[in-house]
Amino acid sequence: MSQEVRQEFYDRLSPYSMTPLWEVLSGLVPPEPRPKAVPYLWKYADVRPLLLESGALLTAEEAERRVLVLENPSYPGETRTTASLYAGIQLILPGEVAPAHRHTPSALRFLLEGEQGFTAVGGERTIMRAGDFIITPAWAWHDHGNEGDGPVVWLDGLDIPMLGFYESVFMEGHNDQRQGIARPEGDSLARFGEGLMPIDGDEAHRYGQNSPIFNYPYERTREALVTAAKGEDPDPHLATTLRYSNPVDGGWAMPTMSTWMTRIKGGQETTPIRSTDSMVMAVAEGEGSVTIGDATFSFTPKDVVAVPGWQWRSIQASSDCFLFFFSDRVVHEKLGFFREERQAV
């Protein structure tokens, strides 16, 4: 049958809001993933002056959240860092408070700079120190503040693009600027982070599938990685990597975003690996370079990198590196389509 006859048929489908699958099937279900996002590096040396400048333009209360979004060049105007992940850099100046609110997206914080910043989640407050990984579960009240003398800066990670697909992103403001504090600082870590659990299991599920620990201190994570590296040779593709886990079931710490920390010794280079999940990398310590597909970026502490899915990636460490990652892997695993490939050593 001629193309003209087929096209005439297609044209008659349009008024009925129908289209022929066979004309788009190869693009709709390709032989392998085709990520739209591109690899990208945000240098903290570039971000920080602009972030501080924003602090002179408006207060944290005026902005509700004073954040510079790390927007992937492939998604202009869409506030996406990868197809499924949002990342931004948030600033709280001395004496400021980011007002209490809650929202359906889950959020994580990775502190980049500052000593006396705090966040309160669900009635418990914690001081945030450089390298700490902090969870804000979906629909949990939270506010932030700075009781120090210098700026406090952290990386925000949220699953907003995922919830946006389901048209389920919304929030609610608190009646007060700060929520009430009902538990002492360190309560969740003491109850759930010492290899112990409350005998009443219901308390462990206060935030659904999220870990009941909401601050994983960097000091402990770093020590664990250094000690673990003494026990066995690093994995050629992953170096020494430990994931943040939920003590209740041993799974990922968050239901929609996987998180882990990698240590690569100076002078080492990982063998290329690729996987279907997209991820964001933040540099806690060290210098080196990361190769993603055809792009190579040199990094220093506090830099942030977007890593699209299904791109060959490898890391070269000039000095000892400690690298924080978050990705959408946990969703891929739950839905059964996570795939990974490793180049031969």
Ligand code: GTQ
The other form holds:
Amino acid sequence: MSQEVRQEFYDRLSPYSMTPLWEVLSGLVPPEPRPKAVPYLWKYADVRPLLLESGALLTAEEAERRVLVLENPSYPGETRTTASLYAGIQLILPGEVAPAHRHTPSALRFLLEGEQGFTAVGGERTIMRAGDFIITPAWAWHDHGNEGDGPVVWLDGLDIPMLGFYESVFMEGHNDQRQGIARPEGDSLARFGEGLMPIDGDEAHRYGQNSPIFNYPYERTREALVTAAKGEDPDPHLATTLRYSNPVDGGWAMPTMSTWMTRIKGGQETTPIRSTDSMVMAVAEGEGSVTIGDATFSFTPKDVVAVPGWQWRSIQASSDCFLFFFSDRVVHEKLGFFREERQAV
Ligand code: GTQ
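Hand over the structure of the form predicted in complex with the named molecule; the form predicted on its own is what we had up.
Below: every chain and molecule of the assembly, starting with the one above.
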């Protein structure tokens, strides 16, 4: 049958809101994923002056959240960094408050700059320092502030595109700028982050499905990686990588975003690996380059990189590197479609 005759048939389908699968099947269910997002690197040297400029345009309170979104070039106007992940760079100036609110998307923070920023999450406050990884669970009240005398800057990671897909984004403002504080600072880390656990009660779920350790201090993560690296040859694909875990069940620290940190010694290089999850990488320390598919980017501290799914990726470290990652891997695993391939060494 000629394409013309077929087309005439298709035209008669469309008034009924129907369409023939066979015309689109190979794109709909391809032999392997074809991510729409592109690999991209945001240089902190470019981001920082623009972010500080935004600080003169409006206050954190006016903005509610003063953030420059790291928007993937393949998704103009869509406020997403990969297909499923949102990343942005948030600024709080001395004395400012980002007022309390809560929302169904989960958020994580990875601190880039500043020593006196704090966030309050679900009734507990924590100071945030460079390299710390902090969790804001879905529907937990959170407000941020800065009690120092310099800017506080961090990377925000949210699952907004995932919840957008499910049309399940809700948010609510608090009546007060700052939420009430119910526990002393450090309570969650003390109870859950020392290889100890409360002997009784249900506090383990104070942050819902998230790890009750809501701030993983960089100092400890870094030391763990340095010590672990002493006792092993680095894995060819992963170097020395430890994931942030929920001590209650040993799983990922958050229900919708996986997080981990990789340490690569200067002069080393990883062998290409690819996996279905898309990710965002932030440089805590070190310099080197990252290759993602056909693209290679040089990085220095505080740079952020978008890594689309199913692209061969490898890292070349010119100095000792500590690299933070978040990804949608936990969702792929839970739903049963996570896949990974490693190139032979
Ligand atoms: O800090 O609560 O980058 O609500 C985007 C939305 C940060 C936050 C973002 C948010 C926040």
